[in-house]
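Listed next as C-alpha cells is one chain, alone, in the form predicted alone.
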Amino acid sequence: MVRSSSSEIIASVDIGTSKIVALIAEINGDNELKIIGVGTEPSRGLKKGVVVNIESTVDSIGKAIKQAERIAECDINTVFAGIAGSHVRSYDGHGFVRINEGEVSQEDIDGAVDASIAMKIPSEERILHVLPKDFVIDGQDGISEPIGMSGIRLEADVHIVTISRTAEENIVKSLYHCDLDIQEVVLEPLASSMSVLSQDEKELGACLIDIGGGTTDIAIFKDGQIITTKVIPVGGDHVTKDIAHELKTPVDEAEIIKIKHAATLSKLNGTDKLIDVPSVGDREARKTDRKVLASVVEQRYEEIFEVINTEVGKISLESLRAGVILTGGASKLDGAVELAEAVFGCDVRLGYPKPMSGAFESINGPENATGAGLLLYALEKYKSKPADLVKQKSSAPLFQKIQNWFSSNL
C-alpha cells in the first residue's frame, strides 16, 4: 500500500448490491482517520450481496477505485473488503483449557478460543470471524478480560461467523482483476457496528439493522460483545421492485420515485399529493396519489421488520436498553424509524458514521456506514499491528495471488 511521508494510507471497498463505495483515508500521528478519497459507482453484477457476474462487478469496482484515487491523488493496491449475503452463517462455540501456571495468559485465551471452534463446519464454508462473547474462570462467568486472573480452568464462549468459500472467492477474483490485494475480508454488519454504535450502546445492549439494497444485515450486542449476527436476503431493491410492479413503471424510474417521494402513510399527515409516474414503453406518463406509493412502501418495510423480529428469535429487543439502530441506504425512508418503533416496541434511532476529518461530509450518511466501518476496522488493526497493515503491490499472476490468499486464510 502507498505510504505518505507522514502517515499511512488505508482503503476500503464496500461491495454492495446497489452500489460500490471505495474510500481512502490517511492515519495521522494521533491515530485518527482523514478521508482523502471517495468513489461511488452503481453496482452491476451482484444479487443479494453475491457476485453473479464477474465482468460487471470488476467494471463497477474499478470505476469506484479510480474515482477515489483521483481525489486522493494516490494509487492503492490493498483494501479491506466487506462481505454479506444469505450464505453467511453463524454458530455458538464453547471450549476450555487448563490454565498454565495458575494465571491466565494470552496463550491460554488463544487455546480456549481454538477449542471453542473445534466443531464440524461444512466443507463449503470458511470461518471468517471468531468473536469472544464471555470467559469463565473456575465457574465464575461474565469475565471479558481474563488476562492476569488466577484460576485452574478457563472457558470461552464465542460467536462464530462463516461464509461461503465460493462467494468469497468471487469477491477475491473481482478485486484481483482490479489489481487489488485484499488485506482482510470483513463481515459487513460487524464493520457497520464499528462506524455507527458507541461503546455505551454495545454495553447496554443494542440491535444494529443495516438495510442495504439486496440484504438486511443484523448485529446484536450485549455487555459490550457481539452475540448474534444474521443476514436477511431482503433489502431496498425489493421495495423498488414493489413500486415498479404496483405503479407499472420501469425499475429505474421506480428507484427515482422511491428516493424522491417515498414515505410511510403516517408521515403524509393526510396531505393529498399527486406524483408523476413514467409508463412502460411508449405509453404516456400518468399521475398517481402519493398515498398509493406510501402504502406499497410501508407494507414492505413492515414485512422486513417483522422478519427481523422472527429471525432474532429468543432475544427480546425490548431487553436491549440502547434499542435498535437503523442504518444503510434504505434506512433513510421518511417514517422508517417510527414504523420500526411500532413493530419492535423499543426506541429506534437512525445511525450515521462516526465523524472523521477531511472529506467526511461526502460520506456522512447511513448509506456509507459499512465503508466507513471498514476503515475503522482497519484502524484498529493498525493500532495493534502497524507493520502488518502495509503491503507492497504483488507481481504474482492472478491465479497465484488467489491461491496465496486462500492458503493464508484456511
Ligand SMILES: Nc1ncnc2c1ncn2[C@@H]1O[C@H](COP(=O)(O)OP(=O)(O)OP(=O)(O)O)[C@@H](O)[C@H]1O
Second form
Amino acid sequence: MVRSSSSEIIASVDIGTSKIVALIAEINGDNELKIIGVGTEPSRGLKKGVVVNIESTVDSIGKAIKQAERIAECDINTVFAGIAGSHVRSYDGHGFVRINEGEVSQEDIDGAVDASIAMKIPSEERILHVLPKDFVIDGQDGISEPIGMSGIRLEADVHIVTISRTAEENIVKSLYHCDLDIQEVVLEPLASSMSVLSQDEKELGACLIDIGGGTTDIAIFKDGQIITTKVIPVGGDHVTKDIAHELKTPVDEAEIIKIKHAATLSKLNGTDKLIDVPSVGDREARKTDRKVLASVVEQRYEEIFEVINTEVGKISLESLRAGVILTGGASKLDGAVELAEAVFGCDVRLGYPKPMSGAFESINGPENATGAGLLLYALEKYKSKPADLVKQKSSAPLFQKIQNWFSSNL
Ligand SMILES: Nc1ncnc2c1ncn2[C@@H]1O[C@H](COP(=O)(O)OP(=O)(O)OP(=O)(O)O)[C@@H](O)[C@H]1O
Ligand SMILES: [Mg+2]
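Right, the form predicted alone is done, so what does the form predicted together with the named molecule look like?
Then the entire complex follows, led off by the chain already shown.
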C-alpha cells in the first residue's frame, strides 16, 4: 500500500452480471469506514451471476480496481469478493454440546456450531457461511447471546450456505489473475442485507430482495437472525430480452428503452404515449405505444415476484412485520414497489445502501447495495479479528495460490 496513514485499508469487489464495482475504504481509530476510492466497469464475462469467460472478467475487474486505486491514491493487495448464482444452496443445521464447567464459553459455542455442520455436503460444494439462528440452553430457546449463561446442554440452530467449488474457483482465479489476493468470498445477499436493512427490520422480520441483471438474491431475517438465503437466476436482463423480443429491437437498444421509458402500467400518465423503437438490420425505426412496453415489463416483474413467493416456500412474506425491501438495479423500475406490494401482500420499500462517510454520489443507488455491504462485512471482520485483515500478499505462482486457497477453505 502506497498511502501512508495510520488507518487500515480494506477493499471490496462486487462481481455482478451487469457491472463490476471496486470500493476502497479506510477504517479509522473509531472503527468507522470512509470510502476513498470507487471504480465501476461494465461486466462482460458473467451470466446469471457466474463467471463464464475468465478473460473478460479479468479485464473488467482489472479496470474497476485501477480506477478505484487511482482515486484512493493507493495500491490494494487483498479484497473481499461477492458470490451469487443458482449454485448457492442453503441447509438448516442442528448440533449440541455439553457445557463445560456449567457456564457457556466461546469454546462451547464453537463446539455446538461445529456439531451443527456435521452433515453430508456433496463433494462439489463448499460451506461458505455458517450463520447461527438460535441457541437453546437446557430446552430454553430464543437465546442469541449465550455466552456466560448457566446450563448443562447447549444446542445451536444454524443456517448453512454452500457454493459450487467450480463457480468459486472461477472467481478466485479471475481475482488472482488481476494480481489480487482474496480475503474472503462472501454471499451477495448477506452483503446486501448488511448495507440496506436496519437492525429493527431484522428484529421485526424482513425480506431483502436484490434484483440485479442476472440474479435475484433473497435474504430473510426474523428475530435479528438470518433464516433463509436464496439466489434465483432471473433479473433485469430477462426484462431487457423480453423487450427486445416483443418490440423486435436489438438487445442494446432494448436496454436503453427500458431505462428511459419503462414503468408499470399504473405509472403511465398518458403523456409520452409513443416511443421510438430502432429496428433490427436496415429496417426503419418505428413508433410503439408505451403501454405495450409497460405491459411486457410488468408481466416479467410479476413473474419474478411470483417465483420469489414460490422459492421462499413456507415462509409467508405477509407474516414479516417489516415487509419486503427491494434493492439492486432492477428495483429502480418506476412502479416496481407498488407491483411488489400487490403480489406479496405486504409493505414494500426501496432499499438504498446506508450512507457512508466519504461516499461518492455514484455509489448511492440501490445497485450498489452489495458493494457497500461487502465493506460493512469486512468492517465486522476487522472489529472481531483485526490481525486477520492485515494479510501479506503471496508471491506464489497462480496454480499454487489456487491450491492454497482451496486447501485453507475445505
Ligand atoms: N431505471 C431502471 N429501471 C429498470 N431497470 C434498471 C434501471 N436501472 C438499471 N436497471 C437494471 O438493473 C440491472 C442491473 O442491476 P445491478 O447493477 O444491481 O446488477 P448486477 O449486480 O451487476 O448483477 P447481478 O447481481 O444480477 O449479478 C440491469 O438489468 C439494468 O437494466
Ligand atoms: Mg448484484
